[in-house]
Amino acid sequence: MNLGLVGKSVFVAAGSKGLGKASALEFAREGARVTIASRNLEQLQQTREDIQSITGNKVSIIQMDVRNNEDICNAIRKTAAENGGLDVVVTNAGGPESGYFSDLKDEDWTRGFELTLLSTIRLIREALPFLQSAGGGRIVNVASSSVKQPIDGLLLSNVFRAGVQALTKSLALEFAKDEILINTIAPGRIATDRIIELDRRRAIDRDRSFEDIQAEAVGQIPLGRMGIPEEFARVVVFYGSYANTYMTGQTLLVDGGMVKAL
């Protein structure tokens, strides 16, 4: 199949690890022209050298804080600048930290807005008018299965990323008429940093062992198995293709069959 990439003009916001690394490597690998950005400029480096190695394609970096605005515009116009346009984003971030009500205060819910809904906000109200004078595109926004059933102990996650999915429906039917198509992808448990992060802290709160905790959370999911980056990357990269053309609005699961929620 081709996916329409070949020369295309990419953004991928938190591209240096996890999925982001993940999904900016098969967007190389389609022939895309590809810019990575996060805060960590070594991190940086080291992915797009791991990149470049793998595909031959060159690979541009920024850093920028998608809590930081000033960052964002910076970085979306950059990349636009240097590609000549833009014509696919991928809006990503780290997640916000773990708790319950009782635990977090009014700075834990701002992070948390600030890193998880308004820096996709910020995104794509920065990518649109690039994306309208090059006649149409494709954002894709990663969030987590927390849309579609709430995570134990993710409180901040559970509300902002179902923020980010209602974003997502409400501006496809508005910029539906300038043929931008914007999709959710939602990963589950994929085998990233943040979700062996996230079981450690879980084995301290529960008073148990990680290999317990991780062996539990794995007999949850139908396939058996947690899933692994490139899974969740290619997935990524055909919603954020010109393969696709007829999807828009959409929060889709890529969860090993996880979520039981209809």
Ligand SMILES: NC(=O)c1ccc[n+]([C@@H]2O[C@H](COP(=O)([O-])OP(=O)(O)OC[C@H]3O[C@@H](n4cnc5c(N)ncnc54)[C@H](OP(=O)(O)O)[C@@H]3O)[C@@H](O)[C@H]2O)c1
Given for the second form:
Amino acid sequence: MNLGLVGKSVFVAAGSKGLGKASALEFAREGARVTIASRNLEQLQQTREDIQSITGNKVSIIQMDVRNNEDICNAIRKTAAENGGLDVVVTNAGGPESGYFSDLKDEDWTRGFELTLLSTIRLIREALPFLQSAGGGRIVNVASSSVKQPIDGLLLSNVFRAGVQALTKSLALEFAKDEILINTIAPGRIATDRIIELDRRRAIDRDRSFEDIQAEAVGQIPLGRMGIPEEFARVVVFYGSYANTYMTGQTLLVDGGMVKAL
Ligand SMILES: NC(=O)c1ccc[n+]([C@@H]2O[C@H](COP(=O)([O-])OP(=O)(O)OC[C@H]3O[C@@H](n4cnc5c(N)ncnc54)[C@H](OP(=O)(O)O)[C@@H]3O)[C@@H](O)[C@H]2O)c1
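Switching forms now, from the form predicted on its own to the form predicted together with this ligand, please provide the structure.
Once more the chain from above appears, this time first in line as the rest of the complex follows.
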């Protein structure tokens, strides 16, 4: 299948590690001109080296905190200026803090909103004019299985990811006329630093071993294992590709069957 990504300008937010890095790598393998952005410059440089040495394709890096609108505007404009426009945007960020309702104060809710929902709104708002002037494009939002089934102790994710899902559907309808296809991909448990960090915290909170917490979680997955970032990235790349011509406004789980809802 031809994904139609050769030479396309692809921007991956939070692309230095985990799911963002894996997605950037797969886009680069397909011959896209990839830009990754996140806060930590050293990590970005390392990831650029990794992707370039595997694919032989040039990768650009930009320092950006998705909670800062100026950073977002700068990153999107710079990407478009350097790569002759913008075709595909992956919105992504670090995960919000864990916590139950009684743990969370106004500042926590505000930070969660900025990191998870407002960053997606801002990235899309800044990117849209460039996608429109390219005659169309693809937007892929990285969310969580919490959009379909709340996750215990992850209230900020449960609430604000639902907003990302609603945004995806609304904007997909509004910008279909411009040939901009917008979808959300929702990971279940894909083995990255984020999952390890959450499981460590759960182990401490529940006074159980890390191994025990992980084994219990994997026991909920019909495929019997956590996913690997590449398995997630392949789905992101298809929805962010020009082989996808007729799917928009969707939220898709990549979860090994973990969520049981219809
Ligand atoms: N892995 C899973 O199974 C899973 C499941 C459900 C949801 N998710 C969600 O998917 C997203 C990616 O998760 P992951 O597993 O890839 O996490 P990860 O391995 O911890 O990577 C997080 C990435 O986000 C970047 N980042 C964090 N805060 C940022 C900020 N304020 N501005 C810009 N970049 C930022 C980090 O780079 P810097 O530190 O350089 O900024 C890093 O590149 C998260 O929102 C996570 O909650 C993941």
